[in-house]
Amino acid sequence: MKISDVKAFEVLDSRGFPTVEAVVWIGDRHVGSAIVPAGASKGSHEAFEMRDGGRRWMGRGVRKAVDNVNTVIRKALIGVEAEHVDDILLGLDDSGNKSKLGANAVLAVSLAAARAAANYKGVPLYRYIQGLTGAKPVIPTPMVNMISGGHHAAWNLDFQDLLIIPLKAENFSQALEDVGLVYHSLKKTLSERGYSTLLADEGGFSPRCRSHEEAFQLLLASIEEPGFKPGHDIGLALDVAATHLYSGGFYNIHLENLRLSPGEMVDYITQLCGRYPVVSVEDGCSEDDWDGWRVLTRRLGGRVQLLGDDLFTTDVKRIRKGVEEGVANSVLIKPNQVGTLRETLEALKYCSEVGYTPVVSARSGDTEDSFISDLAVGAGVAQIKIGSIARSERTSKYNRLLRIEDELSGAAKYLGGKALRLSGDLVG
């Protein structure tokens, strides 16, 4: 199972700009492809993403990267077997975080490889990762977002996303009919009431509101048109992606003007989580601010899944260091943020061993690869956060599940709202 070439493109991503395709032979006939995505709203601690610099497409092509695959790459991994391409790629580049040869670059390669090695055994590619992984087949839970915010949609709102989860259904079809429901259950109720039902870069709507709150309640209103009960069918979550509105010690929600100090913040959220029926908050505390973060874990944890994007980047020095600190209890799972499947599965096994749940992502600036849905299934990650409904960005990773699911036939669990941490005390 050697490789025989490696080849890569400059392609582009659901935003229009440039991202790396890298495509993986093994053998004549043996063929993987990948496409990398790019985030907007990026923790400082992620793996570097080479971009060009200079005027073309306003500094961010990605020339560099492709021909860092085209030739450091291509040459150092011509004849090496499958198994061992991610040893090598970490070889080439030890700087730590993927500055000399791009992290775009190497995990283009890192989850092409895989395709390929997935062709050349003749089995799914969810099917190769549970090979890698000993993990029990799982269609994940869909975490999926309805309103967006911040750099997702222009900052009509200061939080990134509000995102609902089905937690009733008993299997991902059921699951996504429901969220379905919800969206355009919504889409109807924004333009009866006036307000846009312009996509964002996720999918989700932009209506541009008065305050947090009044978003709050267009989404309870839309999922209570169709006939759920929110809390009990259909859970809300939370990302606030604190990093980008924290500043000299204060979060700015500028929508309210306010000005809150990291326990103040703790004390908007949790207001919020008591109002609403919300399951889970996502980077409800900047990246950096463990003071914070353990004020909001001690104070919400026991009930809330409170989920480490930026704080932990797919890293297991930074999920190993919030375990010591005690803060959160649930990871955020991107392979760009580390830049090989090695890494993110290692991440996922770290996970396991110290109880915090993983939930598999994409990015905002996503492409038509589906890699992140076998993922989720082949390592046993029992939710997943891919964005709206709308966007074929979105809708590849959603229409894989319903194949998976499908091909499967049962022998794989859904797990429905048992999969957020602490569901019991959650959704009863």
Second form
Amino acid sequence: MKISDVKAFEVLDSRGFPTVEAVVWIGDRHVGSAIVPAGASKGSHEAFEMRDGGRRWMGRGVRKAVDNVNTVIRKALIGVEAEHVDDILLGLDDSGNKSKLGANAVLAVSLAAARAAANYKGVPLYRYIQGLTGAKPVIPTPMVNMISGGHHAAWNLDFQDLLIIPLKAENFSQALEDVGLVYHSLKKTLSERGYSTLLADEGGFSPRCRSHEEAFQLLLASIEEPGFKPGHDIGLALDVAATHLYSGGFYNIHLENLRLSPGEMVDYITQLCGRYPVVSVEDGCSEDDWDGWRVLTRRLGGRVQLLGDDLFTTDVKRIRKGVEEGVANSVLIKPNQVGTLRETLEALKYCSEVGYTPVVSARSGDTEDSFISDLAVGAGVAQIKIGSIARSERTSKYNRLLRIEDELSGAAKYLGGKALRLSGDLVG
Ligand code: 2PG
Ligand code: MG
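Same protein, the form predicted together with 2-phosphoglyceric acid (2PG) this time rather than the form predicted alone?
Expanding to the full complex; the earlier chain stays at the top.
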């Protein structure tokens, strides 16, 4: 299974900016390709995404990263066994954050090599990943964006995502239908009440609201209209993305003219969780506000999934610190926050050792690449966050999961709301 060639291109992501596609060949017949995504609300501890700077593409070109693949990486990989690709990549860029070659260059090759290896073995990608992890395959429960704010929707809300989780569906295709009923009911509710129905970066809606509770109310009405019981059939989830609200020791909720200390921020979130059936809160505090996170976890960790995104950046060292500090109980897993499949799988393995629930996630600037769907199934990850159910960079991943569910026809478990491992009858 020796690598015979490697090549990269500059292609576009869903926000109309350049990103890296890599193609890896094994022998002359087996090939795999991958395109990397890009975040907008990034954590400062993420691996380094290499951009060209200068005037071309407003500084966002990726020709340097592409050149790194076509020169240094190509030279080092030709003749190497596909299984050793990530080891070699990590040896080539020992900077600790992929700043030598760019995480966008490194990840594109890492994922393309895995696809080429799966093709060589004649197995679907999720099977190949299952071979690496030894996990039992699962079809993940989706956590789906309905209303966007923050960096994804021109700051119409301060919170970045209001999402829903179908809790009672018995399989993935039923879960998507439940989500679809709420999504279309929300569209109708918004248009009847005079709000915009334009879509934000992840395919969710971006109505202008006067408060976060107004957005919660719109969402609740849209869950009830098709006949679901909020909190029973459909749970609410939030991505506060609080790193991007934090400055000088305070959280700024512009919409409601609030400037909150970390303790007050925790009170604010706790109150929302008391008033609405919220089952998961992501980045409720800022990426380095460990004190705030500790208080948040003490207050809510027993009954709500507390998900660390900017906090953990898929990095085992930061997740370990979280476990030691008693912070959060769940980890968002984004391969481009670390830069290789191997490191992503190491983060997942650590999550399962310490009992933190992992949630595999897309980025707000994404592409037609559906790698994360196979990753979730093959690594046995029971939750996935892809954005909303519109726009084809999102549907490529949902559709891939629908096909896998059909292919495995019952051989993979679908856990529904139980994937959140919460106590109480919310998801029982
Ligand atoms: C997040 C992601 C996806 P981004 O914060 O969880 O919703 O956004 O890719 O912009 O970091
Ligand atoms: Mg996030």
